[in-house]
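Next up: a single chain in structure tokens, the form predicted on its own.
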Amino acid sequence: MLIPHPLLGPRDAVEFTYLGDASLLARPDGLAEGADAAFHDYVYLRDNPAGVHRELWYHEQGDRSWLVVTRNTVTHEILGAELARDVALAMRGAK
């Protein structure tokens, strides 16, 4: 499986470590009301969808960047990849 790294071009998936759902970028505010329940859900509750899904991948054997990879979990087709930093900054700007 080739991952289209936004800076380095296509890279073999063996260079990466999979972390999980890209929704992990939306970490709850630890000081907000109900933070205990929010962190419980953040840590323990995960979706396991069949189909198109956004995932976090770490380029461990490369430039050590974090990517948000959009992948079809049924066919393993990679639909795109973005730097996780850019995705996180866009999420902050959307608030």
Second form
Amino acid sequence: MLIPHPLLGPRDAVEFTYLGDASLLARPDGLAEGADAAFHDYVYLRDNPAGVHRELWYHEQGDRSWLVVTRNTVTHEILGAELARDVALAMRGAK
Amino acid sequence: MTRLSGGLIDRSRTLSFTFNGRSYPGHPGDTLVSALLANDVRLVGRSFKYHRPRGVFSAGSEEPNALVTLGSGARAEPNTRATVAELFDGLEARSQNHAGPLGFDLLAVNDLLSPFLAAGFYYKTFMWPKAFWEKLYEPAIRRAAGLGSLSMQPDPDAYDKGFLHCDLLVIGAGPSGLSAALTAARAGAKVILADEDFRLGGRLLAESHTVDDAPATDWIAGVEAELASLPNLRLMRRTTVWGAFDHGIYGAVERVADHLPDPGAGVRQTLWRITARRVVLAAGATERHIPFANNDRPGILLAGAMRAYANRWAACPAQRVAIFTNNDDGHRTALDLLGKGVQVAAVVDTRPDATALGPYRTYPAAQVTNTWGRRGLTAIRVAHEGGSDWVTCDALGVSGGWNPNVHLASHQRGRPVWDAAAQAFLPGACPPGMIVAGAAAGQGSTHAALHSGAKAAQTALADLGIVANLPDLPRAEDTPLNLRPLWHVPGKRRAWVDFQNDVTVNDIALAHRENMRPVEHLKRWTTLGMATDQGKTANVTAIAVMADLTGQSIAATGTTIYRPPYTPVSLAVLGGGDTGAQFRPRRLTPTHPWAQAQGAVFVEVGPWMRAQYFPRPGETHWRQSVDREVLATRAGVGLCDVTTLGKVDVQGADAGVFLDRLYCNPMASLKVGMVRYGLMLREDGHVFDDGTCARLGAEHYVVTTTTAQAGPVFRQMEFARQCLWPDLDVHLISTTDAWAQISVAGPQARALLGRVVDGFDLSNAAFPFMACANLTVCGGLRARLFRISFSGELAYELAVPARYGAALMARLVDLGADLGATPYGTEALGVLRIEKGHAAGNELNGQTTAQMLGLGRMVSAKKDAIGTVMSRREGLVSDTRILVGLLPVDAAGPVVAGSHLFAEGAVQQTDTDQGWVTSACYSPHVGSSIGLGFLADGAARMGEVIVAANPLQRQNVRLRVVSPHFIDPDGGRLRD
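Can I have the other form now, the form predicted together with the partner chain, not the form predicted on its own?
Next comes the full complex, and the chain you just saw is listed first.
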């Protein structure tokens, strides 16, 4: 597989480490009310779609960027890749 | 049998090879099979299940029968298809899967037992009694049913892997592949042309027809010369493209030295990973057969293969042959054989309107209904309009049409599509960027192949913005097959569909009766297509037979899924040379050369090689060295390279806040110039890693990790920085390799360090326990000093730039001679930390919590660090297991890590299990073995005697529960 790194262009997937569902970006506030339940969901509940999925890849053998890659898990078509930092900052701005 | 005339073999040279120990001659250009046929050897193997005598069936990589073991000794390679084994001088081959000689196989008794070995017999016959399956039935079946055996010796050959990139990958160098490659290469595109054969030309080499009124080889030679002159084309012979992967990546194996008598020191095979922007698949087609009763005798083969042997290799399996066909292609074989002087006994044609195309007898509207000949064909039974005849012949060529090689086109879930006009499955949805040309796309005539290849290349390059002109292509035959489908000859006797796995039409009928009708069920119930040839000559025929039985169309019946590899790929080449020392990168510590000079024994620690202990003259057992190193450290001063522990530099205005969120204990409050022990949790609340966190400046921390977790911790830190808290001003860099770090431990540590520091005050008041500082040593060398202790002694860790590590170690040993300075390795390091009761990898195995380590109070509830919330869940909090020390009641008794702990007298089972021993060693300080372990309610059980059960060795050892701190429990030595 080739991953279109937003800074470095197409890179071979062997350079990356896979983590999983990009919902891990939305970490709950541990000091907030109801944190126990929120963390249960955060740590254990994941969607596992057959189709388009947003997932986290780490360019470990490269520039150490964490990426949010949008991939079709059925065809392995990659629909886009963004720096996870940008996605996370945008989520903060939206809050 | 003597050779026929002509052929693409070099008769000026004779090669000698052996088959089953007997020597035969051959020529350059021969394959093992063509040479065997030229020497009248027809029986080449035994079938998988019934041990029926088998001869060669095809002339290519689709071969189901002629599997042999090539080579001998460590180089013996089983299950090689003899049809594609290029002959060389000294080649050794042996047949497989028989008990006794090939001609009289004792296991042929299986053939008599065939009623019990029909489809699904695995699931039916051997089910009772259940326990017999594993011990009796399966081993016996595996011995009898099988292929060749491995040499059981290490592979002596070298393998390699490489990466290639191109605009256009052309797979197959037959007429369509050659014209595609020529079109693209002339346009200046970067082209790779790969073919599994050792000679370019594909099917053209097997035919007698002309191209531009000259032998096809003339045209091929011209194209080959032009391609060789173009620097933008890479020609890869003996290279099988075996898999189409995601995003235009193709797997290929180049057989670099398999055809050489002596592979020498070079690479035997290379695994190529080809990234292609566009692909033309010109993989050709595979002929199919027509099953009839007893169609598996040696001498019965594909008609196209028979023609290939005659035309390309000047070999024929017999003097007198017959042909069974449902199309005009079968007649071509008859004509070519006649032209070579072979006697054609009859052409049995299923078509009512069939007429002879030459001077041979043709039976129209006829079928072959049985055959005769125990170890080789002697006669066929022909049923025709006027009755039935026995026709004597020594070989029979069978032609049922051609199946396009759609495999690579289907590796990305694309299902082939049935084409009624072509009576064949054609490629369906191809992998992105692939165009199929030639016979693989159903364009089987030479004319059609040439033109579709050129056109495909032009279209593919146009996609890339490269303009390619169609070349002037030569005149070539363009005759239709005129095929009239017949999928099998009906009858009660066994008619083989899949030769390699011994699947017959009756087996398919049985699967149908047992409702295993979908093709995927059919495949698994009968094992159809599951042999090493993956049913290349069987699957489509089987699908048609099943369609016939169900009354469904072939289109509706469909195919099974095609998966890589196209042909078998050895595990050795997939490893690509990454074996032994090359399996993964090996990391050496800065003091490695110094330690080697000291005669250290090394041990693998993750990717690192670390000194395990330093034997001295007279020491005959590792324990002697380790005990000495431990005692010397506790009595004087010990030196150990601890560079392998991960080091991460953390800088920025928010560094403290950031570390507060990574460690469960507070770090922002750490004073500049001080170090704190830190515990990281995973978000699920379990311990992830431990280490130290040193604050060198207001915005500068250095954290250490365990050796094993250095990579994962850094990954987690980057995840936290980029994904969780991107708004913090913090930057990270791994400095593990930049700093050599040496532990200086023992009561004389301060005295020794005093001899290297440049006027730095090491006094307890100026540099107390858990202090850290930047300083210089040895007259100006920049360094970092940390007063931390893993051993429980007065101890420091001194870091200098990595390139000075070995020199610093040598100087410390030298300067400390009078203080008893002693280098120690990882074994002594382990003993020292177990004696002190420090947790390490054995305790931090991913299943333990801070509370279990006795560090539950470190988890701060005042801040939101990774894992804090989940560490409070009831299941973890209610776990009473806690780290304890363990001493054998009988001082000579062993303590074995991994043993499980039980109350004395308790029944030993899962629900009475109270914990386990995590670490154990012999402690020279205590004078007996000691251990650490997690024990239920351990804190309240000091002094109690429990049992450590080690059922693997039938051991029950009585242990006393003690404090995990075997030395200096109040920490006086650390602070001295």
